[in-house]
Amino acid sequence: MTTTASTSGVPVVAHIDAPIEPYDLDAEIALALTRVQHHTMVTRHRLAATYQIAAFAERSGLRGSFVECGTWKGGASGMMALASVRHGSASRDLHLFDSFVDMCVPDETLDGEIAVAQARATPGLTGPLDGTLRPMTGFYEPLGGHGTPEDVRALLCDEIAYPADRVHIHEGWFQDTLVPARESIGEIAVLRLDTDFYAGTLYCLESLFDLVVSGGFVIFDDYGCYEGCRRAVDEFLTTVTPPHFLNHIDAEGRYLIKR
């Protein structure tokens, strides 16, 4: 998920229709945005970059699935699907992972001021901010509620007409779903992480980074937003050789190309 914090700490959605300079593939991206805009909280910049990356993966023949950890209602995965439909010669497997409940509580020792402020602003939230897999019930209420598998299928399979047998939705916490799915995922061409906090980001990298093919992409949606995400990415990349450069998308988004 990507939101910004208001002065009250309540998450607010960044608009995707803000005026910007044209992108490469701008006409395609503009059309794709109209189809996913009600299924995403991701900024226009990051959605455009996601489309461009997926289109490049198709045109260059990168092997592997498109994988997303943190799907909400499917908008960003919809951008990848639309790029695949337009630029690919065959439908590529989409593996989408999400708890499909409200986000878990942050760890106040790791995840930073924005995460803590958003958690404290969630009505009715009790208990410690200790990073446990406990949903912050009501967190997404100002945004129309959390996503569901039905929301994702409605966009990908019904609206976009992506083949249903190529859409694999893995419902549950990452810590419960990623490892059992590794064999079915196989190689990864694009791994998009919209994982918010430290624990989830690090777990996804430790579980899936080795499946990303050489020349494949890893997108980090929350790197510049949540301190825990940035810390997890930076720590993990110190364990990877050769070093990888993080390319800048906007204030929050980054991506790397696997070496």
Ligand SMILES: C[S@@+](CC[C@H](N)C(=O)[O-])C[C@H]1O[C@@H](n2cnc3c(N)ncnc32)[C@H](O)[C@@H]1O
Given for the second form:
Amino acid sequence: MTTTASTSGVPVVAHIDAPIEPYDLDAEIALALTRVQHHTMVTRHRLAATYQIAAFAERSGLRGSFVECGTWKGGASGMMALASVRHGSASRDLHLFDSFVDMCVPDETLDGEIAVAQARATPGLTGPLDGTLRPMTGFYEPLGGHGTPEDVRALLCDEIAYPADRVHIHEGWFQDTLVPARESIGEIAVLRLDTDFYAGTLYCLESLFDLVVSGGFVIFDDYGCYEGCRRAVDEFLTTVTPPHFLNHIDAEGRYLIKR
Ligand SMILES: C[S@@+](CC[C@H](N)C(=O)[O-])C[C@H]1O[C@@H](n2cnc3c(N)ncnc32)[C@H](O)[C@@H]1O
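Since we've got the form predicted alone here, give me the form predicted together with the named molecule too.
What follows is the whole complex; the chain from before opens it.
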């Protein structure tokens, strides 16, 4: 630890103000980011953490699939695929879930101010903010539109050359697709939840958490961003024993290691 004198003369720990240092696996991550950047809305820190976690899963021989709920155009899933190519043998099954329409409406009693403000700013919003599975048409327009299975395949199978028979795209609302897919998913090594709102997040945890192997990872992309996501995670984790510590990725992202 290095200390320097502050203006008040009281020594301060120098590393608090230090610039962000390179990530572990920095060069690989920088390259991976250039390959997925047009397919993702996720921050650099969270993409880097996703890569590091998937790489660790490969190097340590963790059993199970890589799963993402909320893929949009496939960028974060692409980071897991790239880590699997580089640190494994690209033989992980990737199970990718998304409605591939615009985001569903939030529940104004559960999802918090940011979600409500974003919903109200959406031109195609109709009806109450009651958390029902109705797409808010135009929600992703500022980002070039909602994702499609073709966007995801173009990145994973064409650009990254991940084996197409290992890429399983489950199109539809989580509430319709997750439970029927449980058997085909089997064990999960990494579960990445990028689901934004309360109902979807809670449903994903209730449907898939038990499939995550001991020592496996659950990544929460939106914990620090959407109140509903945080509420769902906190609520779900109170039902799990032993307790799980949420590790910090950045202001919004968290992950846990299943005990
Ligand atoms: C923030 S985006 C995902 C971003 C993506 N991981 C990336 O790399 O940029 C959230 C995605 O979750 C999907 N989604 C949210 N709730 C859903 C639900 N209940 N069922 C299916 N898809 C849902 C949305 O359609 C959207 O594509």
